[in-house]
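Heads up, the chain below is alone and in the form predicted on its own; it's given as structure tokens.
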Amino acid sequence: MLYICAGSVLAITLTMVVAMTQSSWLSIKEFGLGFLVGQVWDPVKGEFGALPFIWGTIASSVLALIIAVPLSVAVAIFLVEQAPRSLARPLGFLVELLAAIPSVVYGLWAIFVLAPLLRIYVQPFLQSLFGWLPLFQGTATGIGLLTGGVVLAIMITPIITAVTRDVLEAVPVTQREASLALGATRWETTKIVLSNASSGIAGAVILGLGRAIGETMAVTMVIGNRPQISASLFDPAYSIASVIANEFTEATGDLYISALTEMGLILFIVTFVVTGLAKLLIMSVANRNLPQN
């Protein structure tokens, strides 16, 4: 029975890959590998290229990690190592509560609160300091890649924080006591704990990345939904999940539907590859932390 349950997971995964491959075969046969590097998305003319959507997905996810990882790890360290128990418990509950908020609620909040805040205060400030860089050039509208990355960062911060907190709490108390007994400071002891928990923290980051890559509604509402590749964080972009959600119900024609299905297959493959690389990273970190004979 256990073998059947374990095998069913593999069977479901393979079934999904086969089904999406069959549904997208018309697009694969029509465009080949050029679909991955094409930059034109024109359903009227029957021209489909996935590169702007791949760029939007990767750029927004990486931006979210850059913002969320330091904040998440810092919050987890505070909850486990620094905060008194009377404060750590309610703060930990609030962190878990943030992870349970539906993505559409984050999207609405981003439209009415985050986007105006970025347009009025943050983007002009960034332009005044770093306007000479291509990343911060363009019109500050509040809707674009930066807003999508920030809302993704807010969404994945509770996930990374919660998992990192559990990993830090799993480190034996004896390690902290031994470090303090040898004369180490609280911060030096915390660095030792972080070293021992590094593989688990890497896993938490990957869980957050997986959530960011596949997020749909919140990103769709604020990223701008324009299939283009731009160096500016202020310009609109488009993610793979967003284009599928926006256009699948309106798709007419077999080639159009097949192209959107191939986008889903690409997203599946990207997620699979990222998860595999993350597993290898976690294994390498864990092996590096093992005692050497």
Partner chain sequence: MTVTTAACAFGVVAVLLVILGFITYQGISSVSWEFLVDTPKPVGEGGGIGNAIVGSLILLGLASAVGIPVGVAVGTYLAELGGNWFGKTVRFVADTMIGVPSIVFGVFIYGLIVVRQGYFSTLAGSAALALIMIPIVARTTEEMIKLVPNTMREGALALGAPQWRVTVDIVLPAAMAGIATGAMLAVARVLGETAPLLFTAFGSRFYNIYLDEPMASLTVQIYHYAISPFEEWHAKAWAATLVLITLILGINILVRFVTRRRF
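Having seen the form predicted on its own, can you show the form predicted together with the partner chain?
Just this one chain is shown here; partners and other molecules are left out.
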């Protein structure tokens, strides 16, 4: 009985791959690998290329990591290495609560609070400082890659923080004691702990990346939803998950549906591989630091 149930997890995963490949077969056959590098997305003419969406997904996720990783690691260091226990527990819980807020709520907040904030204060400021960079040219509308990246950063911070905290806690106390006994300062000791946990932290970052890649609602609501590849962070873009969310119910024609399903399949495979890799890295730290009796 239990065996069958456990097997169902594997069966579901396999069925998902097979069924989604089957539904997207029309598009796979029609476009082949060209689907991944095609730049035109024109449902009317039946031309489907995923490159603008792949670009939007990668750009917004990388942007989110640039903001979230230093922040999350700093928070985790504070919670594990510096804060007194009575403070670390409630703070840690509040950070985890951020992860409980649904994506659509982040989207709502981003449309009406974050986007105007970025448009009025942050974007003109960036433009006045770095306006000569192509990254910060164009009209500041508040809706675009930058806003998508910032809201993603807020959403993946709790997961990166939580996992980093766990790996830091897995580093044996004896290492800290040894380092302090040799005369190292608290900060030098923290650096040693960080280097011991580095592959686990890498796992946490990749896990965050996986979340960012697949995040749908919040991104859809603020990224601008225009399939284009632009160097500017202020311009609207589009992500793989957003195009599925937006166009799936309106898609007419088998090829259109098929192309969107192929996007879903790509998303599935990429996030599966990324998350799997992250898990392996995190496990390697946990195993290395198992208490030795």
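Rigid core (definition): largest C-alpha set, two forms, superposition within 1.5 Å. Source: prediction; values computed, not measured. Positions refer to the first chain, counted from 1.
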Comparing between these two forms on the rigid core: C-alpha of Trp55 shifted by 2 Å or more?
no
